[in-house]
Amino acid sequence: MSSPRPDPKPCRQQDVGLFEVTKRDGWARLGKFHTAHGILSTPAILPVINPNIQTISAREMWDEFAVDGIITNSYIIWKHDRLRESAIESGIHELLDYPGVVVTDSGTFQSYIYGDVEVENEEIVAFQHDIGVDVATMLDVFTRPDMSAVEWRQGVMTTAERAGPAISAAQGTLLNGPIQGGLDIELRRESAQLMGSQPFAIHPIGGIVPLMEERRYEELFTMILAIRRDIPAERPIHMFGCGHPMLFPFAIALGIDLFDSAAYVLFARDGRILTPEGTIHLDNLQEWPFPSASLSGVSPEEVRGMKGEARCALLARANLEITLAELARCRQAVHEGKIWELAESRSHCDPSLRKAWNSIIARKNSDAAMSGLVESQHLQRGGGIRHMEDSPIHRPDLEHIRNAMEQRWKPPPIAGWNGRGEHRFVAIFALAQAPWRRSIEGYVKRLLLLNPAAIPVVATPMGLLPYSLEDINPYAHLMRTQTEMRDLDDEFIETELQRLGLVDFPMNIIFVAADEDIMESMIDAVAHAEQLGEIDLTVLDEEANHQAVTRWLQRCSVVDKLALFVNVEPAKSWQAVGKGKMVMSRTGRIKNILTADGTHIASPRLTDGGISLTLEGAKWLHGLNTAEVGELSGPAVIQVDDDAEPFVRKGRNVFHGFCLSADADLRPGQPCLITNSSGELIGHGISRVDENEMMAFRKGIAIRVRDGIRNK
């Protein structure tokens, strides 16, 4: 047996019941639930623990498999005598010997199992308050998907109806709210608002074991998704019942951050094991086919020879081991950007599942329920993406950029590198390898030299992309990189062409090839077909053209990074960088973006394409007036009040609570402005969270501030 952990220590008491977002990956979201015994970080299970039978103690919970928060029913404790008399004498806590977080069950479940209870909702939550637990939950009305549309109804109101006595009972004890409503989305929608409006810590969704069981999870993630923009943004979202590992990514994704279940002790019971692609059982096993520390040494024969107990409480352990395992592959995933990745290659495991999620992100734009799913994503994210051949390239994580740049991109002015690209046309690289910089560079600019009205794009698995962004991610990080011919059907060029505003143009096919002869003859000839007259050859002998185009090019880029990335206007960056300097690095990349006058208001990032602003680009944006030339407004703006004023100045970041106002266009990951309570730009800064995160949570950082203006 390990050593002991040490006792976690309490937060601040002004801090309990407050949730906190430390990273997000669109709706998935890590945090820290803070209450008097620790901080719970999600998404967090909480494993079920029975009082009166504990196949892993809850003192091995926190000792050995690091679980910081367990649930166990207060109903039981309640109506066994010995255990009752325990736990109002020495608290909850000393009676499960577990010194972290716990949560407690209300009877709740057990009135879906046997029909009823013998308890009163006021009764239930005084009693555990009385206890010491650190979230009670009221005793709601489960709601069974077998029950009518007036059953469901009732169960709703009942359940709000008890909510504001429930809350009285608590006597300050956080306490959980519960959403119902059974199969009618819309009802769970009102459960949602009716709940949400009460002051709860966290709110399970209730009544969806029966879908878990018969397997029907588009209608258990329609139900997330109807409840979670009704569920204030500061409060944690509870899978009541959820704990089966290949649910994780999934629910991860949607925006779910607390599981329970004591599906690892009663899976254990039956010769099932618990794993992320589904349930094994033990009977069909010769090898274990995972690593796991509670089976090393012990083989399948050797556990199905094992009495009874012995055998449940080895195969509870792995099973806990396991789900804690996923769990923390899920948290890895959010912090990598990478949640929908994983719920994607998860899908494929079972094919109930990939029927619900090819369902979910196929109405990702057409259901109010997933509106700003695609906007809540990064839109500058590092690390490679897989791409899988059968795999939707419109997943929310990556058609945001996409999107970004069907909105905000446009073809350059029509002057071109040397002020004779009247008339335009585009030239589609297809087939060409990532890195396209070092593949095709050279071909797009003799195309440019030989005819300056070249609009460069290139042919990739996500769609066609500008030349000018060739090394953004995901575009250029994906882990299959080539376009097939197969892929640029007629249909798929008009679409992709139509997206990017180009689709009127003149457009030519120039297929790489390997033969560098080839390619230079196929440029002539696309460069000679859209010419009014013929091609002058020897432009390319004049070094100065070809800086020129290099110039041009390397300008560009940083306007249409600069429009993606940032929102501002191309009018009004060409203005700004058109007669400017680029700074070089040694490999020939752009380091610094400078303005005529010299000023660095700008840098391109190399790890993901992205840019980052300077102090005095934040400046430049905030002293633009964008509204005059075309839709782009540039970075949303947030006031932050006097308090925090003084130390934005200094740089440091802004922690929720500070922020009177914010734009409704802010999007997590992307630049902001801050002013002050005046309206003067005090600093710049990357957002964490959305407008209506911004106004709700009241801890944590809103803003990861990038630099202030100093008080001279």
Ligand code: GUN
Given for the second form:
Amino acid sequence: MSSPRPDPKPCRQQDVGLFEVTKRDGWARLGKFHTAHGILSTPAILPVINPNIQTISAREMWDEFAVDGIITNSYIIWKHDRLRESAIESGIHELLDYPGVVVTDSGTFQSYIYGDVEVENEEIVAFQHDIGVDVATMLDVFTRPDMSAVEWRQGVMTTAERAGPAISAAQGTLLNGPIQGGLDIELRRESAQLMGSQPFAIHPIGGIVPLMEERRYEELFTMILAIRRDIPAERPIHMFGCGHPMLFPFAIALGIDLFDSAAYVLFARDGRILTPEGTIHLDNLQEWPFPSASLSGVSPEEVRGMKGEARCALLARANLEITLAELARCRQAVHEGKIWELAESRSHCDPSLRKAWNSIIARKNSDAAMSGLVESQHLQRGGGIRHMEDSPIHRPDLEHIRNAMEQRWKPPPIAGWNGRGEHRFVAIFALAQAPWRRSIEGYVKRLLLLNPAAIPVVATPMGLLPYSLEDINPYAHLMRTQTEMRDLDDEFIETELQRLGLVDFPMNIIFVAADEDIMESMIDAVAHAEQLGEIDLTVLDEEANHQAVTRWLQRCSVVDKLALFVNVEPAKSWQAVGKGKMVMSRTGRIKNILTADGTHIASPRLTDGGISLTLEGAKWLHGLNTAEVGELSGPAVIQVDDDAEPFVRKGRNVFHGFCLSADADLRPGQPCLITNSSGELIGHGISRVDENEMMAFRKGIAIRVRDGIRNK
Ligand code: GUN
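Based on the form predicted on its own presented above, generate the structure block for the form predicted in complex with the ligand.
Zooming out: every chain and molecule, the one shown earlier first.
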């Protein structure tokens, strides 16, 4: 027999109640919530334990299912003399025989079901403190969706009024501060702000069980999207009563850290099985359409023949197993930066979920919540992107780079590679296969040789892409069967050109064909049409011209990547690299970018088409004069305190709590410059947070430092 799972180690005393983010994918985050009964790794589900009927015992939850935290109801314990006395005497952990994190609810849910409860807010909170729970819950007012607007407001106000007394009654025990407000989004935001202003440890979103029961996912997710930014960033967000695995990817993508639910046992009682694709009834099964250790060796037929309690216990175990597995899958997706891809695939499982998905995805950037969500996504990311015919290009994780291109990319200088370009036009290469440097680079060069002012652009499934950025992720890494742009219609092209600031130039579409002769005559015809005169084909004969165009394209690529990923004004990059050198790899790709005096300032990354600054590059950017209005302002600057300075100088990471200020345009995954308290550059790195999170969190890494400037 394997030895039982050891008890958890308490976190450090000073860390109790702190939440630390270790990895993120937009708003989705992998975190650690620190408690006296161990560290809860999030996103996590707290299975509901009924102290009277433990279909799966709390001990089994710990030992067999490796569940690090559970939730139980303090009101049920308080109401039953035997349980209450035992809990007071030996504590909740002993009562339940559970060594991990114990969260308790307060009786609010009972008041929603039965209309009332017999306990007051302060009494039930003090009771939770007395029995030693890790996180208690105040007595909030459950705001049902079918209540009136007046009742919703009363619910929010009463809950907010009870917050202060609850915090006093908790005497230091960590406390849940639920957010209520029915279906009124603005009221929900107000509730989040009111509750967020009090020292709660976690913020559950309450009053949503009826929405989930009625599959009103669109309203539910719209509300979560809207209130995220009103909840203090450094506190976990809990979705009260959500336990259906089908909802996890979407909820996590919208920033949810914790779930709780009795669904695993409630559904089992009805003979239903929870799966990430939906609910299945035992009566309809000939086979188990999913793997399950609990159900292995027994057929659906045999389970149907079992007695009620035994059948419920078996199905509850299967439900819990599947629920935990889906959560693990979501965590892995966050780890890989693919939570939106997973949410998209799950959105096909249920019509209401798909509707909710479509409605969230369709939100415009003018919607402040949506733009916050989009901007939290990593701009430079790796890995292939699964892309279906109907995949929306404005999915938040893809939209960010499209927005950044709209805001930061500028056409190259009109003079072009030979300083003689005059007739600006856009040439869109359509139907070309990625990698585009292989499929069309020869044609792009021919076009530029004939017309140095041409702007080559590629039509990709994700929209138009300047050729200079042809190898960037996700454009160059879409996994799909066809590479043509889905809607090469006039309206789409017009919108795309508008986004790139190219709408005022003449435009030609070059449909890429396999036959080289046809392609060359097409390029010549386009160049001719736009040249307003005879084109000079002799330019193609000189090897020096070909080399000059190659060098020009390399510089365009460097300048454009510095703009897109490092927010450097193109004119400033041209000054630095226009006369600089490139160190090339044996395969003909740029390895190092040097300025005219040989300083190595950056290197393109082959894996994701991004760019990495060197320490010299950081010094160059720090030395640039401040940006004029309308210019790109360079990477965000973070000022750290004197304690952190020596560590940063040695190249060690910046931890939360050591930062004095951060620029407002700081974004996760983007490069940043680090200065000391006197504004002197001491290093550079990649931020893991935005400005607000930088100042709000108290634990964890804030900036991954790439290099520091050592003291002489
Ligand atoms: N469980 C499910 N919904 C709720 C809620 O709104 N408040 C509390 N306290 N518990 C819940």
